[in-house]
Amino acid sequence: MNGKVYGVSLGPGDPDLVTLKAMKVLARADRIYYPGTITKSGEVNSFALEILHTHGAPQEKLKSVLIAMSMPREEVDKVYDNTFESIMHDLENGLCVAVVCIGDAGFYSTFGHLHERMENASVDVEMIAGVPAFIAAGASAHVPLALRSDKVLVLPDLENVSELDKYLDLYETVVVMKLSMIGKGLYAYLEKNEKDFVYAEYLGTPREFVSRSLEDLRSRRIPYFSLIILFNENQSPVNLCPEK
């Protein structure tokens, strides 16, 4: 395993989420990075470490890899650009290095962003497949999220709720990463609309919330770390899955 990089997937935030593949890579790493964002206040949040924390990762063998939401495009590609110098020098020394990663590391994932550099590199890397969120959030509310031959769209992130509309019109269901950019149009248009949806956020942590209940997204402030699957008229498991 020296000399060698995994892209290693947690899942969304719960710690038993994690496979087992991801948990023996874990255990022999040398080196183990984990992503983490810088608050205004100049906070550090990462559900990676705490995941990692759970399962007893020695502190020595972990390095944090922050980028600040409020960082332009610029800042973040040099944070990338030395944490992949620092995963050259630890290959070169002979260390097995873990990547780790929220969900799946081919999925909007830091991972994403090293492994272009690693493969312009030619490093040696394996992925360790995980739990994306909104398989999660699907699991969460006892909701199948496709059926026979539905069509499933995941944007990232939307700027107006208002395109939602034409994304609908093409697949049975779409799922909205990233919600806080709309969250304040969210709940008119879904009472506009009246589409069923699964909303979620902080999944498979202590502040998990799920909810498939317009009422409650009323007043709610929409965090950063949440997603909505919405399905069309075409679609409607809320229908074949009475709430629980």
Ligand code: SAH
Contents of the next structure:
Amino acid sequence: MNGKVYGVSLGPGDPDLVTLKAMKVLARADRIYYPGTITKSGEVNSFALEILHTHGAPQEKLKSVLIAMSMPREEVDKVYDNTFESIMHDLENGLCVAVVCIGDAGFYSTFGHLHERMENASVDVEMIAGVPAFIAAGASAHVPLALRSDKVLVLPDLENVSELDKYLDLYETVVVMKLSMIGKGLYAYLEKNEKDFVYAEYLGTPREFVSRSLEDLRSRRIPYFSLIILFNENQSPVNLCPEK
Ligand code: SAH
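Could you output the structure for the form predicted together with S-adenosyl-L-homocysteine, given that the previous block was the form predicted on its own?
Then the entire complex follows, led off by the chain already shown.
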């Protein structure tokens, strides 16, 4: 296992959604890199670190990979370059390295950026699958995301809510992540179009908030850790569980 890098999925926030396989790799890893964000006030937030702490990961194994939302692309790349160099150094020392990610490590994750670099350097890599946030959102709302021949589209982000019309024409279920980018436009769109939806933020954490009611979104500040699942009218409402 030494000299190898594992992309380890931690699930969206609930420590119980870390797989047994991920737990086994974490227990054997010599070094664990975890992602975090630096807020405008300089505070460091990391769901991944919270999950690692819950599972008792020793502090001396941990190394952060910190990105600020305000960082330009080149600076973010620099962070990945430095992390990659640090991982290469660990490998030269024969260490077993884990890079943990929120949700699934292969789905819009920090690990994906490092993976590109590791592939170019022919590093031995293994990925441990996990629960992506949008799957956890459906479960938290008790709503099946797809049935029979329903098609599902996942959008990493959206510049303009009006684009949703064309996507909802083609897909029964449309997931939008990194929702904070749309901000207020989301409420206006939902009010006008009366779509069935599941809105979810901070899934699996004490701050979790999941709603299918438009009223709840009227004056809500949409954080980065949020997503929405929209259903078009072809997805019969009888498929959806009634609101509580
Ligand atoms: N690898 C992750 C995706 C990371 S991209 C996965 O598999 O889900 C970051 C986006 O994921 C956030 O902007 C948000 O849309 C979503 N996300 C991740 N964790 C979340 C959580 N706990 N609650 C709500 N959304 C979450």
